[in-house]
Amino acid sequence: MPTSVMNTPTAPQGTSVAAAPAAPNTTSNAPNTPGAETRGRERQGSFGGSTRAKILKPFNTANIKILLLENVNETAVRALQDQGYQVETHAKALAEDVLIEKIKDVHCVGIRSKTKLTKKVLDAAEKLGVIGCFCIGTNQVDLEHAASKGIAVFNSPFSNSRSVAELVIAEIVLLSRQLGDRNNEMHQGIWSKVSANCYEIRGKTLGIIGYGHIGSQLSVLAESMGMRVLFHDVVPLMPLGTSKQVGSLDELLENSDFVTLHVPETEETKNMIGEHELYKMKQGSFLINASRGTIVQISALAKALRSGHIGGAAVDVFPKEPAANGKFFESELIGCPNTLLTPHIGGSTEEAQSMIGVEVSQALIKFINNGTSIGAVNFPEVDLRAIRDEENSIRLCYTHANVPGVLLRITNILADHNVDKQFSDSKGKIAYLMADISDVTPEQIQDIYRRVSETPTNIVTRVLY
């Protein structure tokens, strides 16, 4: 990855490379120097001979600096430390000025939802090559600007799906029995035993907006409790169990006793549920939002709750959320009847955070060590099968502007070398090429790096051994 601490002194701005490996007969601190038994072995073709995979890493992993914020799970901390990286952890998000200072010389930063990696912050990151969002969302990162600097961004879109689905099931039961209000009354010493407007959920209709990983899991759980399930999505999907896809949002709203939202934040989904949609819902029905805070118009929901048209709501996400724990929360929903407000905890379980830690840390390790960008949200997704364990083989990772003629230039640079395999892909204005090259001397490696990194379209050039 772009590790400037290992740059050659004359490396062009915006490029980085691990120092060339020592000659076979000299001592090197590279972690993968081949043993004597591999030296002198005849080179095998790409599809024959030795099948043992070479473990690729930057030249010296101890020089890779990782900054983890917001109490990233210990599974991730251990995984990154086990690679030999320098890992610095913080329990909370950092103030912008502190973050700008901290991020200057790190190669990787891991965050959750509160840290904002804006253009200003990213421009201060002189060596940053990859970002790990240990959560579902990535709207806290300026993805386009990160890509323009050759910084790949990874997240964990599915690891907390079960946790969110279980929370929604719990909220359906709580709302149908008005347990939030009864609990508050009991804590005030008020005994209010009522059955009016309290219902079983068996036989009721759940409308799911967004039938992805969370929505589909919720569908199965709801049916197991005797609910009928309708769902609406922008693409046709195979229903699970006896659930049914409906043709329009209005059809779902008009026929559901409970409506739950599980959509990403996009221009199309912002303010998806406003006054018009709320009054399309059944009188006394319930709304649950555990997706993104901008999906529901809060003022319209508060009005519908106070009027009694909406019988209750559970809201876990908000348009503006406090940056830290404490008495900072304000909302028009405070004090609304039968309204459950939770501080964005849908995925906040030990199990989900552990799985997120594993998933994101492995993506970061693969990108740092192997150049693999599969799963990146802002970056071309490229991978190559493992390189064979040979002494004089390297992997070239080249991030460049997506313009005509680049591959011709790279082909000319590599024409005199044995390219075992290569792959290139593009995403918007950015393209990414990986190539495995064998039978190259340390001098040839430096020449390849110099010529590739000096191309006018270069963003970041890396060489892995």
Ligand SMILES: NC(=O)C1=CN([C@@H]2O[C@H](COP(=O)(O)OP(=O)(O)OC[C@H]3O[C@@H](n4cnc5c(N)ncnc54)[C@H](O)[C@@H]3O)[C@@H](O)[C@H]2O)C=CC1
Contents of the next structure:
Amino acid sequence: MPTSVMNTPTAPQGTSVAAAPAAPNTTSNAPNTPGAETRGRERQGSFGGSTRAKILKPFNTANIKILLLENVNETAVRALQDQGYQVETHAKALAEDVLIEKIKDVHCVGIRSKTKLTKKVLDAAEKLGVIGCFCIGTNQVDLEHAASKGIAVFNSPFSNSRSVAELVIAEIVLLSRQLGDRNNEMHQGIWSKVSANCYEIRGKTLGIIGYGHIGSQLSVLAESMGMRVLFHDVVPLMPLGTSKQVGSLDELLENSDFVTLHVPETEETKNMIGEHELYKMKQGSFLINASRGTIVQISALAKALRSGHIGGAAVDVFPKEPAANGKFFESELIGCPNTLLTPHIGGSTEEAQSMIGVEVSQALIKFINNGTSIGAVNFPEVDLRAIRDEENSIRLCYTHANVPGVLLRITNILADHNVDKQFSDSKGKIAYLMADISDVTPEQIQDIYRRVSETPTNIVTRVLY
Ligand SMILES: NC(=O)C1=CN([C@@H]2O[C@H](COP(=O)(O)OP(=O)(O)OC[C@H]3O[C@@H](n4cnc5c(N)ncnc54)[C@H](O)[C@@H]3O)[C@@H](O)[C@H]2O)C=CC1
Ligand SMILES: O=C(O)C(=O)COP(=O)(O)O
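Let me have the form predicted in complex with the ligand next, following on from the form predicted on its own.
Complete assembly follows, chain above in first position.
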């Protein structure tokens, strides 16, 4: 059972904000930064008129350690520091052995698409309670294993969608005009003015595979450029504008001038585009991949480009990407005709990174301070309305195995207390219960904590004051 600042109270001396109980390995009992406290109150507002909402917190927030990797945006660093947390930042992804050492005693880790949080890495994380993916994709995290350890994972589901969609629009025009090749030639001092096989995109058909946040945004932009849009998705979706959902992947491939991929990396999407699919595509058509590198078979694509069957490709993501800027990149696609290669920059804009920083840091703060798991990708989504700002009121957050009989056990533990409100939900093998309890003495808090955390189904028990 992980014991950490985030989940283990010891000897409460009171329940007010300033006198929050010390965590087990706490050396200082300093109160929160006053700024954070005031801001928190403003955010939560008044509660039922005269009574304010209570600012919940996991003990002394200065004890919460956050590790941010891969140059997570400054908006997030500031927001987390404003809460009084200790924040360590790194510009790059860390090598696995370094990560295993660093992650040992942090309560929260923030990553982007490169850091692999595997079972091995997660098992080394003794105190980890929450992960923030400061991106859309969450395939780099072993989500199920994280959930089994009571670790909630949050991402930013759409803050960089527009940036990806705009990049793809640009690439459609660039491929259609062979701009990558012309640009390379000019940089080598070669003047080569050609119009053969260069086209307007007006009236051409764009085939979108995966009509989610990015695919649907792209659909609107492409139609405004005069394109016809077809899409393929595993679920029936409302077509935007005059776009049309087709019945199969093959139908999309056979009828599109441009094919663009916007699916997540899953068992089903790995190697989704190989030789068979490329040769289903029209002669001279174009392929764009800004989803995940494993979705397209690179050797097959290189072959189809060199043979001229595929007229050009724009590839932003690769099965193996260098760990950091300046590291060597190699791919069979280097040197292929009319092929645009970019270093995974689909979501790399100032706007997107700043919005992602705000969005994910807020989700992390809400989970750490309030127990709120709304928006978690691997965890039951649970929230309660604000707790009354009264001494002796607490919030119990209980992550447990999703098996019969648990709620009865918890009800028995809480039977003699005043449970103001309670909500619980489950996802797969785990469940999460939040309960606000009033009029409890410090001794009773200890007793509730001990009895709940000793239940056989316990994964993580936290008490917030
Ligand atoms: N290059 C970059 O920098 C970025 C890449 N991405 C990648 O783009 C992916 C898509 O992003 P969003 O549009 O936000 O995701 P989303 O979850 O909103 O949409 C994905 C769509 O794909 C569909 N889908 C899933 N499996 C499918 C299958 N086998 N066949 C057809 N459709 C399938 C889903 O039903 C859904 O509609 C992300 O998972 C991420 O990997 C996202 C942002 C930036
Ligand atoms: O949002 C995503 O899924 C991306 O692929 C963007 O990744 P990044 O934050 O640029 O490492």
